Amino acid sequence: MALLTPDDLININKQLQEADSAVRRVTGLDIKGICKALYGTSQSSEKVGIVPVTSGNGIIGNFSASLHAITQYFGFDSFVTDSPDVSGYYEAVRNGAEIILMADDHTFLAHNLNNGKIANNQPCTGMIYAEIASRHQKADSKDVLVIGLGKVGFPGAAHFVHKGFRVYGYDADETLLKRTVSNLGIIPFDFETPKKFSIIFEATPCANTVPEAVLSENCVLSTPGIPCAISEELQKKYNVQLVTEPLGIGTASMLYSVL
């Protein structure tokens, strides 16, 4: 998946509110309700310590502040440490953090210090976006198209398979496609032989990956990918129910998975 930029995180509260509205339209539940249903957990104002990390490309502008806003939006008691890295981790623990959130270029994790549970953003993001799509109230079949079968797409495809969906998958990387076919038993999808879907899950870092030929009226497109997987023109033409947001939905999934 593409690395976030400060521009992706502008007005994060507004983005969360819009995402909550989109999820309700598709599923009848809000994001918190989806998380509770997926993991069977509930939060009770757990204290979350957000630790900035300077390794690799360094701290993304707005990232820690956005995590602070996201955790508070979902009812957690959170704070950002003054110090980064190991010093920040020490500070978070000393200040009573029950859950640690921290990220470098490769891993964004949540670690519950009370029960030892730990979560990685990529599979948690794949699972929550797949769960949202799987609950589409206007779906006309149990067929689903998954575009992108990497670190986010593969867990999403696995979640659909686990829930009994017939999963069609595509990835430009033949190795990833073959691995997913072998491990999950999904059906390879060929865009040259189009089929329409009412449920589409997209997990790539590329724009406009969803062609018109696969869209059905009122279909759901659940996508954590940046940039957006569909053009505004196609979204309007087919009244596509677009569920997308850069950080909050995946973060909520992580937090609920470690409760």
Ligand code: NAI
Contents of the next structure:
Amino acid sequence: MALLTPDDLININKQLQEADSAVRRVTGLDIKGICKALYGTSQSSEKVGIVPVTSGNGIIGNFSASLHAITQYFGFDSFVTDSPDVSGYYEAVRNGAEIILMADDHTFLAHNLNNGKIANNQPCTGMIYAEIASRHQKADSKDVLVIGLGKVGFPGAAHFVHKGFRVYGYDADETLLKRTVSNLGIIPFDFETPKKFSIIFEATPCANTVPEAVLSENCVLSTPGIPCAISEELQKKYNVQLVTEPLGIGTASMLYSVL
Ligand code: NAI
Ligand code: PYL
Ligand code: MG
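Switching forms now, from the form predicted on its own to the form predicted in complex with the named molecule, please provide the structure.
Below: every chain and molecule of the assembly, starting with the one above.
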């Protein structure tokens, strides 16, 4: 799994505010509004305990602090435990946490101790970025392009299919692409015979995966992928409505899915 770096998370509040503005421009709703529409849930000031985890590659600088800022931004009462791991989990529960947020190198979870609901960051991220793109007010058709069909991209593609969009998909892993075509009934996208899209979703750990040939004026590029899927030059040339942010949008999706 591609891990965040402390640099990805610098000034998370500014990144979140900029992403929220982009979401409002594209959809007319803010991130909170998208979460409510997606899950039909709303907050009742649940207390969130954030537990640092030292396993694998260990604690990522800025990660817990970013989750603290993100949960506060979305109006949750939250705290980061002093201890990590099992001691931190115990500390969180003893201090009244109703929802636990914690991540090792493979799984980032949200667990609501009151109702038992549990969420995984990867599908929650795919679904919310797809939901945002699906609500593009300037979309000119129901055709969408999905690049990257992994742990985030596949749930995103499935969400577009569920919402009745015609999904063209591509993944560098041919076996995965074939499996997704057969499981979801999506259309394998051939870059040799490109077409323009007004809705593009990308979830890969590579830069510049979205070629100029698929961009249309004012198209939305909704991408959790890190690093960014297009150059600043192309973004400006086509006035691409870029929705991207390293952690907060996916975390909001997790929290609203367990309320
Ligand atoms: P994954 O490894 O499960 O899936 C990535 C997929 O991209 C793979 O199937 C791979 O074959 C494909 N791929 C790689 N290079 C490609 C290329 N040049 N063209 C087309 N396909 C290509 O990874 P996962 O968990 O789905 O994460 C995807 C990205 O999203 C990572 O960069 C990860 O860090 C990021 N991420 C961001 C979050 C956020 O909130 N912004 C949350 C979770 C993940
Ligand atoms: C959830 C992020 C989004 C992209 N990649 C995922 C990642 O970096 N996961 C690892 C998170 C590890 C956190 C570390 C800590 O600081 O508690 N165990
Ligand atoms: Mg995010």
